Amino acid sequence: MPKRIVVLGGGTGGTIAANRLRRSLAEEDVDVVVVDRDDDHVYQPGLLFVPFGMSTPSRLVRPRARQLLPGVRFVRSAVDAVDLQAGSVALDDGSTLGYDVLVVASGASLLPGETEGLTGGGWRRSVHTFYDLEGAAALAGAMARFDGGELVVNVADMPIKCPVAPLEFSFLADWWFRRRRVRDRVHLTFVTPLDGAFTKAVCNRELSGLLAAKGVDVVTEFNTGTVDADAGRLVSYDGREVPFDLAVVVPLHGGAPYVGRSPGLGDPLGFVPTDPVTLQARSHPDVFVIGDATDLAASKAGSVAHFEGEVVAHNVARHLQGRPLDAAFDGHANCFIESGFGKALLIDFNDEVEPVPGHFPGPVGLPLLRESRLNHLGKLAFEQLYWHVLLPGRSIPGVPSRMPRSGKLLAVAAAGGEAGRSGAGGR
């Protein structure tokens, strides 16, 4: 009887987990099994896109089924619960899916409803999302139709995917409306729970220079507590208030229920905790966790999933002939901000080396920590390069899942940044 190896979650990391697994096993006699909901794979890093025309939301989806290479079943179920000891899990429709090895990879879910009054009155009216295809499109008409107040871009709290995707919706507000030539009418306010735009020292007094350079003020250490879209404000946990007109709010994010309802499996917040460096879950040697649905440190970002994505085929296919896991994941992600006219950023980095001028993926490349158009074009150029390299689990050349250090200014962040401003290039 073939070794079978369920997948949950046909989104970034699973599909990206389950193709590569499909490849390096082609000789094995191994089932590869993928299990969502619904068949609708949203291009997630899109949505972004959308409340400003730039894309929409039937260009972001295709069925998760064709994403998966020939050899790969998709079961189209919500998942119920997993039992770590039976090996098994349970499907909505009362089946059972057994498995010799299972890979979480179910994401982050957005949880709206646990902020007061976000899904109030004022909901899909005065305040939005752009995290889900619903919200991005609804935010699309509010943005055509506002021509002046206070718009606020709030992070409820953190973690959340794409961490950077609020800056860049407030980069690419302040060119919309200049574009629009409304822009003097508008107030941006950017509002975080962080301490400052980033969390690492050089990036965020880049990202932070860019802020105060078009205009857009920002509230730090803001925990929302409550969104009054009759009285239009955040309230914070301390009392503090921010006045809105319209508010683009990244609702709290958590794990798929189905993992608070699996003894052992998850945290309190629905992720599950994972050995940082093999990506085996710390519940059980037979399940291993890929992407958003981790408790890691590193950032929950596409491009995390799919470096991810080597360290988990690999070490579930040693796993499978009783081998020691002997592949490393180091925390790398890299990320495309989008900062507006044509232009965008680009950072690299890991869990010892923070955000850095230079060039990636070497001395000669993209440039990092700066503004350019190449980088835009990059962003851009990415689409199609997810569908078509990533998804089906391929290597980009010259990008390795460890992050590469060959072309990075070190000396910037080992400096404390001081260097940062002038490394990173002028506007």
Second form
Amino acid sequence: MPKRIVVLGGGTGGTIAANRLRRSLAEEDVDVVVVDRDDDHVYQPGLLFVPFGMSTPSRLVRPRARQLLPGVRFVRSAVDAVDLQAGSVALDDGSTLGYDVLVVASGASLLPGETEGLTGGGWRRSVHTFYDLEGAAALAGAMARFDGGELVVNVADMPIKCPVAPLEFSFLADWWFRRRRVRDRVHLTFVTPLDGAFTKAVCNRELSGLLAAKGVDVVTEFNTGTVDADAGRLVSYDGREVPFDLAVVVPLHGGAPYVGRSPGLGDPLGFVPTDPVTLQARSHPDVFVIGDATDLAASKAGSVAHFEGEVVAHNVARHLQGRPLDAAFDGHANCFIESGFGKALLIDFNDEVEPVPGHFPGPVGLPLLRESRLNHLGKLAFEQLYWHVLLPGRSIPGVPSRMPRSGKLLAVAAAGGEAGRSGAGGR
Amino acid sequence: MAVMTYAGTDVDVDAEGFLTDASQWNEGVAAEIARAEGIGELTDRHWLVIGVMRREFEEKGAGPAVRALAKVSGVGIAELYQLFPKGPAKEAAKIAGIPKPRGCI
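Could you please show the structure of the form predicted in complex with the partner chain, as a counterpart to the form predicted on its own just displayed?
Whole complex next, starting from this chain.
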């Protein structure tokens, strides 16, 4: 009787994990089952472009089941709860699915209802988000109509998916209003709960400099308590106010709802406590976690899920054979940061090495932490790589799971960011 | 690194005044840090939150951020800000004698 691996979630992490496992394990030995409540796989990096008319919702969605290799079974149902002791998953359709190994890949959920006033009378009128398809499409309409006033980009609180996306939105908004020749009538403000544009020193300086150069004001350490659409203002828990005519808010995030209904599985926010190196859940040895569903400090980003995929697939196979886990995740993340005017920056980092200048993945690669047209083209090209290389669970040639050090100016970080950037770079 | 004396107890603190060794903490230390922070006398609600901070730190090695603190303690975020006006996660951590919670990205 074959063993069974159940993967909860058919998004980026779940699809990668299932396909990698299917390729490495024989079908007579192991069944691989993916469970998801719907059949709509969204290319989430594309949501950023929708409000600016650079992409459309229909282009970003493909069937989940079609992204899975032959031999992976797809079950369409929401999850009621996981029973860690019994080793089974109760599905919403009333059935129960037993597992030998469970892979939690159910991502993060948006919780706009948890911020007072956010989903009130102004929702989808003067208060928007681009973090889901409907929101991004509605915001596209609002952006097209907006020709002057206060535009505020606000992160309600961390953690969020793709922490650079709100910055990218700010950069693109500057470009978009300039192109429409109304930039002088639009005041842009970036409002963040963090104490800077980004938490890591070198990158924070670069991105803060870009915001300033583009005329975007920054309000830091702002924990959004209330969105008051009638008065057109954000109010923080400590009583500060930021006025807006159009607010683009990244709502609070939590884990998938079933995590909270599964005793012992999640933390208070619904994320799953996970060993940062082996990606095994802390709650039970038969459970592994990938992508946004973890409680790791690593960014909630598709690149992280991609790099985690190799580790999860390897360690799940080892665990099924009763052997010790040995693959190690290093917190590797890699993000293109769209900065407008057909340019983008690239950052590549892990738990140990903050984003620094240089080149990726080696000395003659793409420029790191610097605006470049090449990076913008890289970001656009990534959409095809996502569907045809990442999701099938393949590695991108030349891009290892562990963060490459070659090409990076590591001395910049070691010097606390004071060393500046050498001209040619890449040693 | 510096040494501060609160309520007759010497404690090691970092540049921002957070204790670097949670075991040096006691309730007298907490009360005096709270006064120094301008919070004044600690109420039962403060102590409830301080207890949660220390328990979470013991279990997980880090103090919770505001949202998790609200969920675990049952004290709403708005009230947490009334209790610790300069920012609940940071200020309660300082008074509870645990390291400053780190924002993550």
